[in-house]
Amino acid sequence: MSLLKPFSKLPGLCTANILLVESEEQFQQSLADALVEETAVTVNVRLAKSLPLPMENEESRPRIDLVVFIINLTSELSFQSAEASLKYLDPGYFLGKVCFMVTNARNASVPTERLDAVRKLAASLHCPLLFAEDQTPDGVTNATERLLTILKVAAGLVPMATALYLSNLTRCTVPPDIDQPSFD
């Protein structure tokens, strides 16, 4: 088990590679398919349900540009199984190559907490906070136009613009009044 680099290797022509982490594999095959219909540059979508990936095929795989790591409310196993991996990816990465997508944000049943919790670890580690709907077509296509976006500025085919002023453009701010007690 080895730290997962940014930089360990060269770049692809046109090519953007972006590693989709979820530990339910619910929205990930989903947005993997709309991602790789993209025409102007060739996405190479890697799936993983988690952290630190296999040694076996180190030296054949590319250059990972964004690493996405899925959430899912309604879970307290997809929340933790993210926290748990954020340890097997090299510093690097928090320098704009990283996000986090929620999905069932406006599911009822989910606890508050929940999801200030991943607020708080996506502000912590200055990371953007995407919110996705995964059970309409439009809400998958929606995702992977936001992902696309960001793919395409950490991957470097996006002129005068860079992963680290993109970040600070978008990275989940949290209120400084999170902790205290509401009074609804």
The other form holds:
Amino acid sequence: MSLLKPFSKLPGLCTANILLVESEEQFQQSLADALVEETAVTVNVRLAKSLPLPMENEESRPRIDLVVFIINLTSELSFQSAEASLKYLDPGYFLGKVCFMVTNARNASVPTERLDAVRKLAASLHCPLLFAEDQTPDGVTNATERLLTILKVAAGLVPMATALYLSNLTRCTVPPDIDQPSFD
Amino acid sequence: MDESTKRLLQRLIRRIPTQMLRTTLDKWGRLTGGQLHSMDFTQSKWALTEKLLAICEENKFAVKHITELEMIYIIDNPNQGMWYAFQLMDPEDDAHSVELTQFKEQFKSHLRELIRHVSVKMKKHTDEAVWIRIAWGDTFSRPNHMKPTYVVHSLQTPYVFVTSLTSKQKPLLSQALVLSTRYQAIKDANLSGRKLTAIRDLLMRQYHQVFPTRYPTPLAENNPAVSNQHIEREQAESAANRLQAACEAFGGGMLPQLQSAVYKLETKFRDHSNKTMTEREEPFRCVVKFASTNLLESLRHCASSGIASTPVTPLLSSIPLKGKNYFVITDNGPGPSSQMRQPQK
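Return one more block: the form predicted together with its partner chain, after the form predicted alone shown previously.
Let us now look at the entire complex, which starts with that chain.
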């Protein structure tokens, strides 16, 4: 199985590489456009629909510092695709180099079980769970800023902070009564 | 002008949007320059109707002039109502040499033979299509101009497009068409839609076709423009393959706007987890309908984004391939339960 490994390549100077994985391939495009605007650091964005990544790009691919799974809560396919992609990541990534980003959480048609399932998944993997709004430019900007914060730490560009340390502070937790029926 | 003519004119003016009223009246050409000038197009529709009624009274127009105006409006705005496609079958030897005047005379005389009170108006459009307006009456009553049938036929093609036809009028129209075009039969082409231009373009393949090639050039210009050198798509090749397969099945560029596709299933129920239903002998009848503002565009997007697997299933690719949007699907025949279901018609 071709696992994506976190430390098998050398890092670039003042460079951060991020991989956005999204089954619908929509939000990742606008996020990518906003991410490369960053001036302090050179940000390289790789876009994928799902893992595993094709072998042909193995040589040219830089070291991926942060893998972001974008899940559209209105689509079950999106969640399943993200879940299936997880097994193609080397376990080393789950020490602060993976992040989940979820869109359309406020949509009325989203079943609560799906958000709970994403929460449980993120909590079990000790990863942060970010909520984003993808329809407006403001939403994209906000999501970009938060991703950049985590990315810079994951790429080792922030002194005195490591990805593992940050993930301990930001990781998703599930409330103990998550399986109780809520008042809807 | 009698009452029914006035009502016809009023209904027609109500139907034409004010922006198009001036151009339509210009094209009609029956109003004098002075009369056209005297109409103030910034007034309300009601006022315009009254003015136009007065002008038509002055000019002593009859029903045939009003129907002429209606026809001009419909020809310029054909994308309303439901259009149904028919196909002429089994041409006689001289079917291909039928020319316009012959067709016109033959059609009118055959239709008048079949039904005494009928009003037929035929007009040739600039793009070689013949437009026919038919107002139907019966043995005792005059033709009803409030519910005309419109028929569009391009000579040299076997296709006929019809709107507003009742089941009683259908055999009469079919007979007249078959005899005047020198074919032997006419059948329902199983294609319908709100836009005449769309169903015509679909049947006559007048949209951008994409053909399978052995060595495709990279579809770099079709992919979402990767604007920045820092952004890279990992699975660009498989995305390009999916896009190619989708365009081969449905076409490239702008696609004709179909609104729905209906599949009538008469296949046996197949689900191993449900024994009671699977054991039944009779077919499980159900109807599946796909609806969208632009169905072919949606289906192409399904295929190119991976929601529908490529190569595209023949059930969906038959829509543009056969030019139909109504299918009856029956089982392939006796034998071990296979997963492939063939469209039968």
